[in-house]
Amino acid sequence: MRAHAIRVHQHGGPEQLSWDEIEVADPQAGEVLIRHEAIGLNYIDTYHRSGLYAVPLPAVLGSEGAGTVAAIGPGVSGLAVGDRVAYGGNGPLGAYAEYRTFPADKLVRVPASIELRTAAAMMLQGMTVEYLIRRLFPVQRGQTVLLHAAAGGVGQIAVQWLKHIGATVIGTVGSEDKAAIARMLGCDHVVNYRKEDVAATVRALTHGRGVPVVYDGVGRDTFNASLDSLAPRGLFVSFGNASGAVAPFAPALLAAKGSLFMTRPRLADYIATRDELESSAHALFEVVRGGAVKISVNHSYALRDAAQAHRDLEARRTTGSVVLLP
């Protein structure tokens, strides 16, 4: 069948995103055909577009989407045509399309109480938060954590989930508007990194000791502040590069800063098995259905306008989650 998709034929800026008509293959063994209702926009999409994370070209971008099953390939069990499904961060690229085939074992069913647009906006970011705060560093009630970009897509989910656990959250933002959002979500302390010394503020708030963990999806601009905010033997979690990649550094720097630990994780390695995927998605669905975490889909764009969506995302003109609508 023929359908439209956004493709990249050459790495570069948003102008490289092309609205193309493509051939969508019938689902093969173990696959289903999905009719997308919404597609999640994530910062990693800009890395694939720019070539920071190089992908074979031409490429249909996108790691997250939700829709209904339109057809089923041989050997697929547990799914039927019409089922509401979603995925995020655990399969091949190709979400920026009206229709696509996808491995059935990497899909999850979406509960009836959750809208598909909401599901498309929360799977990658929500499961990222789940593994960061529940498995990579299991945050305990009463602990204080530093979270960069607290008003962003991952940040908004993380603030709410951390408060649900009972943590004290120090969140950084880049504007007063975003500070207001972070406070509304429950951030205990909000630091404007454009105006304040983040590490000094964290030290003051923690009586000089620092925090046991820093969650940093910003990268280059926050690297030094992250390390300087950690308590001895603290963990620096670098899970994104919104401001650019962290420059190479000598491992001895971690020793000099207090025998620190550092990890550069990715979601795919934390939902690599079917059990991990189902467990992560179930935990996310539970906090959303229970009201502890509210997903704010603050921006939506027509799929054909993906280039403008990328411009706004990279200019940090968006807050919360963003979806593309076929």
Ligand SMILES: NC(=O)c1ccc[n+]([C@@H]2O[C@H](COP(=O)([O-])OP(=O)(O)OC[C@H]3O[C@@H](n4cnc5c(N)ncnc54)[C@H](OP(=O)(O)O)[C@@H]3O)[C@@H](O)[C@H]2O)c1
Given for the second form:
Amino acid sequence: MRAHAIRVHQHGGPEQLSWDEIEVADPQAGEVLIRHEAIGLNYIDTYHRSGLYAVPLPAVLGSEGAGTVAAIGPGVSGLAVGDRVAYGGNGPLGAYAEYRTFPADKLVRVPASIELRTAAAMMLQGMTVEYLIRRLFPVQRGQTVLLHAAAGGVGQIAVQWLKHIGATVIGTVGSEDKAAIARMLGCDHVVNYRKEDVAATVRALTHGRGVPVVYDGVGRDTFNASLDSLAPRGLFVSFGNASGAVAPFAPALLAAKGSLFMTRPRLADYIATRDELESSAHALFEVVRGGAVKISVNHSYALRDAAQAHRDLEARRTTGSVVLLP
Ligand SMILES: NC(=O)c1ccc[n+]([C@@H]2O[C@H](COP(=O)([O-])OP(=O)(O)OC[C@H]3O[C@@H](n4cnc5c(N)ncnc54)[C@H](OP(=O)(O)O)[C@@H]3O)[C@@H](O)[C@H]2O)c1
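Other form of same protein, the form predicted together with the named molecule, not the form predicted alone:
What follows is the whole complex; the chain from before opens it.
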């Protein structure tokens, strides 16, 4: 069948996003055809577009979506046409499309109480928060953590989930409007990193000790502040590059800053098995259904206007989650 999709033919800026009509193959063995109701916009989409993470071209962008099953390939059991499904961060690229095929074993069913638009907004960012705060470093009630970009997509979910666990959250943001959002979500302390010294504030708030873990999706611009905010033997979780990639550094730096640990994780490695995927998605659905985490779908764009969505995300004009509507 023919369908519209946003493709990149050459790495570069948002102007490289092109609204094309493409051929969508029939679902092969183990696959289903999905009719997208909504597509999640994620910062990683900008890395795939720009070439920071190079992908074979031409490519249909996109790592997250939700919709209904439109057709089923050979050998797929347990799914039927019309079922409501979603995915994020664990399959082939290609979400920026009206229709796409996808491996059935990497999909989850969306509970009836969650709208498909919300599901598209939350799967990738929400399962990321799940593994970051429950499995990579299981945050305990009463611990203080530093979280960068607290008003962003991952950030808003993380603030609420960390508060649900009972942690004290120091969140950074880039504007006063975003500071108000972070506070409203429950951030105990908000630091505007465009104006204030993050590490000095963290030291002041922790009686000089520093925090046991820093969640850093900003990358280059926050690298020094992150290391300088950690307590001895603390964990630096560098999980993204919104401001650019962290420059190479000598391991001895981790010793000098207090025998620190560092990890550079990816969601795909934390939902690699069917069990991990199901339990991560289940934990996310539970906190959303129970009301502990509200998904702020603050911006939506027509899929064909994906270039504008990329411009706004990279210019730090968005808060919370963003969806593209086919
Ligand atoms: N490793 C993983 O498993 C994984 C999974 C999902 C997401 N991520 C990463 O998590 C991060 C957040 O993703 P997201 O989709 O939720 O995006 P987002 O946080 O909604 O948007 C990025 C935010 O980063 C902040 N930022 C700071 N410096 C920036 C700069 N120079 N340019 C642009 N933004 C800057 C901005 O907030 P302020 O204006 O408040 O500074 C901006 O809103 C990204 O780095 C993403 O790649 C990693």
